[in-house]
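The form predicted on its own is given below as one chain in structure tokens.
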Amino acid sequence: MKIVITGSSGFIGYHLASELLNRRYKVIGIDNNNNYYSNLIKKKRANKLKKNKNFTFHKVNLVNEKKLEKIFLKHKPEIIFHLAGQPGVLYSLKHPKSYLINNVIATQSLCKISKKHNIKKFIFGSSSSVYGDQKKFPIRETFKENPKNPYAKTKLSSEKIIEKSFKKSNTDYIIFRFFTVYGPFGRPDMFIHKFLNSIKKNKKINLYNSGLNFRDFTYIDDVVKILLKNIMISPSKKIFNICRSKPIKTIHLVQLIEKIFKKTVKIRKIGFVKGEMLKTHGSNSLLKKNFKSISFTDIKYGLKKTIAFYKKYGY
């Protein structure tokens, strides 16, 4: 079976695409690897995931129908898990042309594409954020949406752009939407890697909201199982969380990696921040119902293996 990875130089497309690997799948990976952050870290994964037989790469812009065409006619895949896109909330109020073109009008490329080549299972890795703020909690698929930056907004019309492309067509389509996905490996522009690193270098990190924010965070091993589950499994539900459902309060997590890494850093508690979201807490009942036997890391399990990664690798 050959399976396109889009971002598979990305925190979360690596992992998968090496688990896939690791079970002779055959993988293509797609990605642009853009400077929003480290391109050496991109380069590293990507190098990993290159040393197996079973991996193809593509340094191509989704956003390029041509490009894409060709490595559609060259791999003739059968399942897509597209998980590229432009990350980051507080870099979207600064710079949302770049998420209209690389959320939204890459996932329109992409479509139609694999619905032209007809594709049998499309999987979209979408984002907690399209909830916004909620008042009740756990958050459920069923909730209202209220997505509160343009990172939040281009992934929800990427979600739309995926449901109209396969409602009608024989293609199982599947979205997924994550929240705060963490783990060996990570992103640097995300809280746990900012704090690792200030922890090196001796720096301050900002705690917005003075550390008072709740974050549902996902451990990247349970992220991949369901994923990987979902090659099998065709639920009739199209939306799901994934998420451990307990959230933790960013001030704990803080104190949590501290003790971990045996070592203090210097803290500087700052206010709201717009376009940030005070709590994140999310429903995963339908996800367990559907996909049998899920169990979620602990959270203090799942930092261990983070950071004797980063002492080890220094990222």
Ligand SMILES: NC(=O)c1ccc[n+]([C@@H]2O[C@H](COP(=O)([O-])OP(=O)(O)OC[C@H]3O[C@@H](n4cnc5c(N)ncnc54)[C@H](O)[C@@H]3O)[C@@H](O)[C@H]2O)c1
Given for the second form:
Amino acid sequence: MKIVITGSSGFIGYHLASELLNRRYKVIGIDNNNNYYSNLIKKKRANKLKKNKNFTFHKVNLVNEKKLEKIFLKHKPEIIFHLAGQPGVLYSLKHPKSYLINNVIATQSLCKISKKHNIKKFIFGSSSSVYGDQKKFPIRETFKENPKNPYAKTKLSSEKIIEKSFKKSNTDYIIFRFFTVYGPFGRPDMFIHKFLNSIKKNKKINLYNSGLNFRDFTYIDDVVKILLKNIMISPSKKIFNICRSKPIKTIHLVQLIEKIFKKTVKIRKIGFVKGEMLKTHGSNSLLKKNFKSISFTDIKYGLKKTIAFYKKYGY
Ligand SMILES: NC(=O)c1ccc[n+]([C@@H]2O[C@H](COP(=O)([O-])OP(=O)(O)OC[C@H]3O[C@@H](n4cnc5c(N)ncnc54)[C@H](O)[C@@H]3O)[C@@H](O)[C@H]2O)c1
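Could you drop in the structure for the form predicted in complex with this ligand? We only have the form predicted on its own so far.
Full assembly next; the chain just shown is listed first.
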């Protein structure tokens, strides 16, 4: 079975591709290796994947329909994991155009070609940010979305494009809303890796909302396991949260990291930042009901693995 992963040089795409290759699937990676964060990290991930003979890489921008068409004609994939995109909440407040291009237009282009080629399954990596600030917790998939920033708005628009493209087609589509994914080889623009880099460089780190925000951190291996299960399972529901459903206050996360790293870092507590959510706490009951025997990694164990990798490789 041939599987396309868009965003294969990215954090989640890389981990999914590695696991699929371990299981002897043929994987076609598409990524433009953009410069949103260290291009070196993306190249390192891509180079690791390229060592496997079952991996083919195309450095292509998804908005380029002609190049996409060529890739689809050549490889004839059956399954698409769409994990490419422009992430980052605060960056989206200053650079909204990049979100329109890399989330909305890129998804439109990929859906158009996938539809033309009658793809069997289309799986999309969406975000908990589409819920915005909610009053009730845990957040269920039925709650009304309330996107607060360009990132969240473009992720929700992408969901709508996918629904519209495949609702009346033979393509089985599914949308997963990820809640703050972390782990080894993680994104340097996200809090945990920013914090680790601050420890390394002995630099002060800003704690938004004085560290009182809650985040429902989800370990990368758990996300990959669920994405893999989805190859075999076709639930009738189309939208699922992927979260541990055990949020932690940022200030407590900081204490945990310092304890595991055995080093402290100077903290600058700053006020509330516009566009940021105060709390993410998803419900995973729909996911557990449909995907069966799913368990989530304890945050201490996940952090230990992340920090051990960071200490060994420096990223
Ligand atoms: N990591 C998280 O906590 C998290 C949470 C919620 C949602 N998500 C979503 O999951 C997906 C994967 O996230 P990630 O953490 O791996 O991010 P990432 O930035 O590490 O990976 C995304 C990859 O997409 C590529 N890309 C961007 N625009 C492209 C384009 N136009 N054409 C081709 N490639 C392009 C980038 O170069 C990058 O390698 C993203 O869509 C993100 O919005 C991630």
